[in-house]
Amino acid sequence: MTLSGLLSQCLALVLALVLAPLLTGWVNQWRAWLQNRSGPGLLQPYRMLHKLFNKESVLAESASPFFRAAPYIIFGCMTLACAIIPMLSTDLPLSIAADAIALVGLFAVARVFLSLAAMDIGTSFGSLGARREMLVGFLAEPALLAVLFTASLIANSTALTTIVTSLAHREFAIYPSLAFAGIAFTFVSFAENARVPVDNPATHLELTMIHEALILEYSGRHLALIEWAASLKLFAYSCIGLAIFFPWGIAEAEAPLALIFAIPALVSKLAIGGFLLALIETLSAKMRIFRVPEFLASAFMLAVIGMLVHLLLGV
């Protein structure tokens, strides 16, 4: 482990923890502006986290130790996921121990713990949200793996740093396989982050919500950790998309000074991506829960077509 690698790893972790709530606030603010509303402030997610961390956690009498431990495990999984994604540099010591498949596994572990914690209390809303969350995860994870395998076939490796290095050093060209994978990844990102059209993060209607139903029984610091983890998940998916489909601006392992330019490049790309996310959500309507399998099946088919295009045509 080199000094530059340790520096880039720590910097990536700090930026993920700091910028994740800011990205959520940026998306919420643009969504409000596009709907002709004043909306919350850009720093509202930080205020919410500060308020929740200073409140007392109220637990149900039937809550088990698993219910108390789940928020910490979920937050840890999301933090570790952000640590192995090459958002600033390809010189990441933790990336050696985890590849694209392990990254999907971290998302799956967090989902399982969140769903089991929601069912731990025994309320109907928690069980309803857990079933819907597992349905979405069951359909979204194969599509996400297919997207990552498409990029892996091009780079001949499942290591995220190798994928980013390989794609960044290629000539600027439109790869049909990556075009299909990019559309599929967009569909999966909406589903995994509980965004419109799959779910509405601002809803409080019991019959339509997914993510909100999972966390109804949490409060105080436990709810703060889960909300922070949700922001980290959106940040992680954004960085995955940028690293695979827009890898330019990410520093190489041999050029540690390039980190100075990688930070503004990352912030700029996240700002543009957050605006596009808010725009798509504004132009879309939430679909019925029974249409979600068709939506994610389309994502899986597009990702598989991307792999087939690369295998058959080599592009």
Contents of the next structure:
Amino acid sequence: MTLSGLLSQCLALVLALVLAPLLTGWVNQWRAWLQNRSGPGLLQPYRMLHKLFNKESVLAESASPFFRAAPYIIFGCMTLACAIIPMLSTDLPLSIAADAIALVGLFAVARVFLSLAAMDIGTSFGSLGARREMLVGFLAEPALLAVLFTASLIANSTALTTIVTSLAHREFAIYPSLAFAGIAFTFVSFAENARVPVDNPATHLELTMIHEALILEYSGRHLALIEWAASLKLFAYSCIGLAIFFPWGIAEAEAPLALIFAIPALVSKLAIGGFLLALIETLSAKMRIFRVPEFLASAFMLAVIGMLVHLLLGV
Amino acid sequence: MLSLLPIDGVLAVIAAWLSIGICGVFALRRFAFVSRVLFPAGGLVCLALALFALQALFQSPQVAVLPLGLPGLPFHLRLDALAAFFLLVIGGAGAGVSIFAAGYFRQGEGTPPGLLCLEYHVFLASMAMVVLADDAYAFMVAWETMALSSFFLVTANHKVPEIRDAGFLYLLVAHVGAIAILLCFGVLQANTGDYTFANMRAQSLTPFWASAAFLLALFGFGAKAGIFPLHVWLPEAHPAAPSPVSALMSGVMLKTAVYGMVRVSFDLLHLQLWWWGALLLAVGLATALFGVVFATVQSDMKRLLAYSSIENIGLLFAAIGLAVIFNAYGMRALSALALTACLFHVASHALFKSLLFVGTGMVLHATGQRNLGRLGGLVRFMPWVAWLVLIGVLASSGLPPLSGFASEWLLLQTFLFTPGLPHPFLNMVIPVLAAAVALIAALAGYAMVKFFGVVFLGQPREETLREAHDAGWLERIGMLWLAAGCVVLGLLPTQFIVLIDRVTIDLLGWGLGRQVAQTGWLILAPFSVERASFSPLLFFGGVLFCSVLAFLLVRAIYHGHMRRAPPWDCGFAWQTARMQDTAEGFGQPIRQIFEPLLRLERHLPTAADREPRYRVVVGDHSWFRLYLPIAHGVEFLARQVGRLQRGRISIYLLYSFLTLLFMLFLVR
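Beyond the form predicted on its own, can we have the form predicted in complex with its partner chain?
Whole complex next, starting from this chain.
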């Protein structure tokens, strides 16, 4: 473990924790602007977190210890996920802890804990949300894995740092396999982050909500942690996407000074990505819940086609 | 100190089990003696078996000849690395289940406790003998003993008609399978008349006969393992048995079929053809998908787990298939990786499935319910069981850092890195199948969330559940042992792979141990760190560190104030436990998506119904399309034959006379 590796690791972690709510705020702000609203401002998520942390936590009478432990575990999972994704530099000491498959496993742990926590109280909304979340999850997880497999097959490795390094060193061109994988990844990230065609983060309508139904019983610091973890998840997903499909500007082990340029590169890529996310959300309508499996199955198929294209044509 | 060869030790273990069983017969109804002395003793003997197996893994194969059986046909036994590994699994999982069983069995349930003790220990001993056998005769005797003892255990509660039916179905499929295995050995000995495995290894069959032997083995062992479409007995028989027996059957007995498959295809057969592997892969994945889809739509907790066993067996067979494919093309490193993934999952599944089954046993005892629709909220009344089962659930869902994920990770690595297979089609299809494995794993997570969420979380769906009692101390020890196994296997996979290494070196001449030794014990990297690495301890430490730090920081910076209040009722003040999602409701999306796979019978209420009832029965197509036609055919033939039977002496005399005439005509 080198000093620069340690430095880039800490920098990435701190950046993720600090910037994640800002990214959420940025997306929400753009959504507001695109819908001709003035919007709450970029810093609204921080105010929200501060407010929630200060409030006392109201716990349902029937809540078991599992319910109280889940927010911390989910937050821990998302933090680790942000720590192992090569967003700034491929020189990450922690990246040996988990490769692409384990990263998906990490998201799965968070999902299972959130769903189980939602079922813990025993209200009809909680279990409804858990059921829907697992429905989205069981289709999105293999699709995400298939996207990562495509990249792994190209790089001949499932280690995220190796994947990013080898993709960054390829000739600049549009690769068909990655194009398919990219579309699939976009679909999956919309579903996994509870974004508009699949779920609406701004609604509490019984018939449609997924993520909000899961966390209906949480309040105070527990809710704050879950909201923060959700921001971290959006941040992590954006960073995986950027690292695999737009891997430029990411520093490498041989060039620790590039870290200085990696930060503005990442921030500008995230800014563009966030704007596009808001744009797509504004342009599309929320799907019925029964259409979600079709949406995700098409993502899965696209990802598999991406793999096949790579295996058949080698591109 | 007396130096004891491991094989002698294993034989002593088997003798000890048999004598414990016989003690049980003499104490037929002395419940306290059987449960407090004999079962724990059996558990300790299991531990001894695990230790001997561990010792045997690092020694060269040992043989023994037991002067049992027919004259001139003694039992040949051989303890090599493969056998030792499976003995380790039997001992390790058996120890937990036996200690659990000591606290579990209650007085006055069907079979008297002493007899149950005999059957249970004969069952354990026969599983060890199956693994140890080195000739077809000893193997078949042990195999049949295993089938029969487990049949009697399944029908322990024989007064219930469904349990009797399940038992007979099990017996039938077990015997159809056994015939295929016997035929397989017949082909393998290649007309030499010598049924020792040593002779079979020496034969070199033509590809045709080798394929015949392989297919017979696949059928025979597949019937025992519950491979689609031979799985129908499994969801009937496993839930019918008392829970510790279900645990042994699902966790351990199914693995003897995996053992048989590995033994025949890697040890006894001298050649391997790629299409065998492709067949195993296809059948395995189909079984796994079938099993997991059915698991998600079950509303009986033990049936759910039985279907989940079918899924895991499918994955195991798929892994063997990959190992066969790679070995057929001489790619020994990848073959060793596939076999390592398979054996790792054998151990991991043995532990977590036993844990889950004994957990359902606790729930069954505490509440008398197997139906998910009448359970719920048990985490408040049985915290020990709930938290330990949670470990099993997480392992079974393939979540890091527990044992299920480590084996799944190895398996996915095998699927992904198939470059250079000389077969272009396979080269292309196998990585794509990795996506199918991912889908199966994700669905397994769905089934497990349903299982745990509906049984242990939420509010109790029946008032009687509030009186549920937690596990006793023997049961706790048994469950703790199994849960600890899941955790240790998950956190320290490299150490366990060193053990599996002995098997793969023995069978394939290649092991992952060298690479593991290079990268260190902390990191699991089957090829190199650049290519793929996973470090469960770092992973677990990372999540734990972040979680605990978050907890402490939130407490320190803000506060820890908390207030209890009724759950939010959305303005509708009359919420009851019946309004929670049911097990059927939770499985509904899967039922809708995979409708073509399932045979659904829906009874929908009409608007005019005074007492509207909604009922969905999920059936299995293979039962109606395959088994019932065969059963009807047999019945039809039997009726035709039955016409001969008139019940009058004169007609029978006529038959004898006609037969005599016919014989005379033949020998004329």
